[in-house]
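Only one chain is shown below, in structure tokens, and it's the form predicted on its own.
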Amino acid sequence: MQIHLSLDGAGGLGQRLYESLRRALIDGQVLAGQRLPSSRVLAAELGVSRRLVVEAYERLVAEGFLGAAPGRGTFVLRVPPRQREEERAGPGPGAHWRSLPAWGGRLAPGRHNFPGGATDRALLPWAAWRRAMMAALREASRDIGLYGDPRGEASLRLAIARYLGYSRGLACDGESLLITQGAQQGLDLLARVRVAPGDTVAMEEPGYPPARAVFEARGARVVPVPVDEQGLCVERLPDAASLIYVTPSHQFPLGMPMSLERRLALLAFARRHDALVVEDDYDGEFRFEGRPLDALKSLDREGRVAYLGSFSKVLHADLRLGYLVMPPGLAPALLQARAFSDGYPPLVTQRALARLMIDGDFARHLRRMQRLYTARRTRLGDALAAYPALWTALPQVAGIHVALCLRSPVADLSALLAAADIRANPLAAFYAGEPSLNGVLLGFGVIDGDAIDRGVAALAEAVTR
């Protein structure tokens, strides 16, 4: 059969081959049920290595578009819908947390996709993940069927402990780690064992709405505490606060890191008032100036900090894997709460992720994503700089989003974005009270290349109107 594939464009050759194959499916060059050329034949025709063709086929198989029949070849199972042709969006932030299209729900792709907190499935190391999953399935087939450990698989906890040691300056062991189904479950477990109805919980303002919702669901009085260029204003914390939720490595959503002076002041406050500090390190892996900051918990000598991490930004939220470094005093209660809720996390995905980390594929993926996000951040910064009269981008040295402050107020920013078919999140959505900043959060986890320029131009046109 004849299939036309163009390998022009930006990105690595493997990525371009995958995207070209995907476009060929979308354009109807190959119909459902038809057989694709063998990897050897297609590699020879394109003048590329067979490995690249195999990896592109494997990614499309993993996404459900292709199927492989031993001895018969690779066939098209279904054709991707046209609405996903330019960009694919995953979960991503909005108006109140229950309607936030990123942190708390699905986001339908638009013409211009800047959802915060979303990453692209196409960027996952599919070939390595497939190998890791197959190995995990083989291991599971030899299990004798006992229930898992509420803390999670020992191999994954050990791999994460090593990773935190060299990447975040955080010394911990596998015994202090609890594997969760995303950081949100870790928050829920902490709220169950540490927050009682009527307790005072302090949160950054603006801050992360799903965290606020967890504490409010426990009947807590959630007090917003302002932030400035050094992060949380510790002197504004209420004395009655029994729990303080912070994002010190990359304040959500404004982006500034918490200064060392503030970190030490926060730990001193926790010691004086017997408070628990919950450190949410949601995307600290991606840093563009200097090395990643050490975790706040690395300064904790008294077990006052619970450290939350997630694989949602470095891999994908659909994997539902996160972790919690437990304070020693809370570990028994947290493990009991975990046993009462869902018992233990899924074994196969844990083992697959452990293998991905142990074999070095996770580290290689992180380096690749760092390069990719650096390029996207630069392109987004250049595009935004073309409209200095409309907005100011807040300094952003880490993460995969930028907070943009508009120079002129917009009455209904949500409606303006929707009318322009721009998927992005007004900063007002992250305030519990009256917003002090009028702007928008732009994520670059699912948008690249010329699409960034088109999206910024569309935003500029909408704001100008």
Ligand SMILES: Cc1ncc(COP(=O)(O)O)c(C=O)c1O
Given for the second form:
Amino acid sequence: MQIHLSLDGAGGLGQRLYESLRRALIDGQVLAGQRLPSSRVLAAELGVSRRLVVEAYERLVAEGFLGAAPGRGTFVLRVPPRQREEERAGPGPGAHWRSLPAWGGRLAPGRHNFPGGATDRALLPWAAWRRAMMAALREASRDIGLYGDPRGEASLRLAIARYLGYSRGLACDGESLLITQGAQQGLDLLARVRVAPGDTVAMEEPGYPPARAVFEARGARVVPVPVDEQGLCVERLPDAASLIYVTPSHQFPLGMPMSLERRLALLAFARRHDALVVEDDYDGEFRFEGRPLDALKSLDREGRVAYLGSFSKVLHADLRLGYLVMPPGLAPALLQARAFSDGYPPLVTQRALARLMIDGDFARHLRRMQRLYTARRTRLGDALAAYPALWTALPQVAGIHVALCLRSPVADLSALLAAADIRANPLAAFYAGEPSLNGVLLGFGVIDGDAIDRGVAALAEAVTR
Ligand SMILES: Cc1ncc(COP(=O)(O)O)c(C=O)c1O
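I have the form predicted on its own already, so could you send the form predicted together with the ligand?
Then the entire complex follows, led off by the chain already shown.
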């Protein structure tokens, strides 16, 4: 293990060695659990006596930084959280960021796994992906190494533009597309170029907390606007709203699609108030009843809608790939913001995904997942229907999660879910204000077969208790 120690400074050599080691631990040069070089090796490297190293190690063991065990040598026990250093720095230009609550909704696996929106890595088309990656690597090895296009690779933009045409009724060309690292980067870029401190941003209530966090981080006043069975209640939008974030294909988290009437009303509002509509179409591809609704963006004749798509549901979030159909008026600013942020997206993954789409493997994967999710949704629906006295599932025609409303309120649903080892988010987590629904979001992206029945039975038992 490499550890950089400087023995410069005042004081005795032993003291300087101890302080330098301590600083390396606090600065995070080494991680908890890592083993330090033996005292003999470190003493030889630094040209000091072994006794000084042993003494420094002993002091740090006594302070709780290091541990020592026969056969394991000396290892890092714990390092102070980085945050403490930041706090010591006091409020500075970044203080606003740190004051935001973290979105704690990402769930680690437990016994019964219903995380919202996660998909199963094991079900990715790995063989096709390997072939596509190998081809992309071969291609990259023959390229001259110029920097890429901030919009992303042309081949991928073209493949996505075609896909949006037939799957979402969205006529766009590759020129207006920006490849992003997930929908989240698209949101961040839009917020940078379109939201200034004090601006009013409207969001569905309940809504997607990471979007709220991005707008709040820009200093916006984020106004929650209620939804009903037709989606966003457009008549409740504040006049001052300059940006409106919506999930029209599949409202996150409740699941209803936005009616055509509301879509048109929203576009009319945007025209009247010169507002930007951000359409987050995160999982509209999976549809279980009727024809997939076309994107809201397909109705936009004036360039007032920015359309966000993601490969996180159709493939996997680990890819960190998404896209943004840029309204023409915002394109120059968005490209500049992208260039300032991370330059351009990773070349090889983009080319591999383009190949997956062009060769038909992506479409095959979607068809397979559609069949699988249809079966899971039916199974989950049947399992939930066995407990009509406990809950009702909100109608769900698309996506990979179901919102469940409990008939009797449960005081601390998070604690109850944790105690039953059920990984699912209470609906309350998605409200900015007082939750009007008491329930839970059940994702079926990583759970299948009997596990669905067992999970629902565990939930029923927990709720009954
Ligand atoms: C509403 C919504 N938008 C977007 C995303 C996808 O984000 P990303 O593409 O950054 O993974 C998710 C994923 O959970 C989501 O629930």
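Positions refer to the first chain, counted from 1. In this text, rigid core is short for the largest set of C-alphas that superpose within 1.5 Å between two forms. Because the structure is predicted, anything quoted here is derived from the model rather than measured.
Residue displacement note: residue 52 has its CA displaced by at least 2 Å between these two forms (rigid core superposed). With a cut-off of 2 Å and the rigid core superposed, residue 417 has a Cα displacement that falls short of the cut-off between these two forms. The rigid-core alignment places the CA of residue 24 2 Å or more apart between these two forms. Core-based superposition between these two forms puts the Cα shift at residue 34 at 27.9 Å.
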